[in-house]
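Let's start with one chain on its own, the form predicted alone, as structure tokens.
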Amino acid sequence: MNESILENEKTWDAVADQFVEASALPVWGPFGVGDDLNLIPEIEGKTFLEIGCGSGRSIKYLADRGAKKIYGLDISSVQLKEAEGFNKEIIDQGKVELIKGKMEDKLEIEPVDVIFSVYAIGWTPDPVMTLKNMYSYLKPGGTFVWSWDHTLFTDVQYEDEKFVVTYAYHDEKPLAIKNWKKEGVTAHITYRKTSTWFQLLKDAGFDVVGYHEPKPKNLSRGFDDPKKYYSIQKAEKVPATFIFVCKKNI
């Protein structure tokens, strides 16, 4: 097994308490982005798989709007425990099934109408296998919607009272970020170019039918300090999030 996945699993268990109220549907990322885009127009009677379901807030959102069945996948047992408690009633009703596992491993589930992910797909060290799995889980005509940190946003930092590009956009090497969110934990992430994601999706068989780089909507969710990663000042200049809308057309 990929060592970075094992360490990320431990990391997410350690920092899970910081993400209980993280971005969840109808929002697709920090600063309240995407809730006006209607990216999942049909919910009632549909089946869903969430990749990186975290604390289960998006699951509750879909269930409240008539979703027929929702699978939630997450790597963190701590996150899933929170999601289980938050969604106990609808889990008991059989509307929700939580799965501890890795997006790179194949799931044995019934085909679904929609797969979605808010800031989880980009964590994979193996996007080829991950996207192959996503494609296989969808019914013909199914939809795959996912969001992630915009790569340009990660390349820009505040230095000497101005925003500058401090990392090469073309550099797609894996990063090991020490003390990520908490002392003593490491996050392993590879930031890929937008063009790389387009090609990976195409190679997996998806048709990309929508691509969004939304402006920030709710600046109160960010930091009023330009030195912070999710600073209001940076979000006003550089898109923090991209969102792909994809279709399986066979």
Ligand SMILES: C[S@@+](CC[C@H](N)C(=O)[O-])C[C@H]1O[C@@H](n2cnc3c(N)ncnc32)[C@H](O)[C@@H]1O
The other form holds:
Amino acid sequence: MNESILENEKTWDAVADQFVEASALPVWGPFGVGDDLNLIPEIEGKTFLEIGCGSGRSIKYLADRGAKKIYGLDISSVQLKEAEGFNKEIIDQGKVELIKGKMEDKLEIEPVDVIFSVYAIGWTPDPVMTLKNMYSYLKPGGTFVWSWDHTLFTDVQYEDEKFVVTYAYHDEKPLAIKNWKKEGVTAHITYRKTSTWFQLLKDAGFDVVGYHEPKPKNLSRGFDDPKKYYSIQKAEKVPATFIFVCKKNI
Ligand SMILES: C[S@@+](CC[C@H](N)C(=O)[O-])C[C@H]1O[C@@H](n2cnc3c(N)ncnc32)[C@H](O)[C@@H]1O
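Output the structure of the form predicted together with the named molecule; the preceding block shows the form predicted alone.
Zooming out: every chain and molecule, the one shown earlier first.
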């Protein structure tokens, strides 16, 4: 398992430049979804942890709206360098702390009001440990909101001018995808069923208080090609993104 995380770290360093401003607040996915759902209703004076903060755009969004403190965790030093440059002023003011590390390892941080993540939690090969960590970082009554590729979206591809199911929804074995986004890099990933995520969240102690499968909104980013992974035509048929809203109710 550690080897797959280590290889993913190298992969994210190699492809980081393709993900600058990729999916950041106020939207929760590649088709501009979620900004109308008001998933983080209170920002001012609150403390946050972002998992897989990438290029740090969501951090700036929260700081501009009065967040008291934001921790940003990411495995990739290249992503963090971009986040650091982008947020230099608020880092110097002590409002933001960037942490290089794995979501599977326990952090030493003050408990936060909100943990959020846009398209990163699903990278974990160890969701039990990752979600246990998330639960431990939250204050009682705190919120954990996160989005990820909907598995149905991943399972469906465009072939012979039709969308067809090319991967079994029930198949949850770990995959090593060669040449992911770039020649010579490998991505280790597991496609998990939505019901699996519900169970994992429940087992970690969370109450799931919201679950969203939004329709695509943003049609502008070159997705108008059914052969592309993020194709608007596919996203209109099956949800591209799911978003979980969870509470630590103790
Ligand atoms: C799709 S990007 C998220 C982009 C981010 N929302 C943004 O606005 O830039 C996924 C991020 O998760 C990070 N990541 C992947 N596996 C990780 C792990 N095991 N622990 C921590 N971060 C991880 C990657 O380095 C990458 O920056």
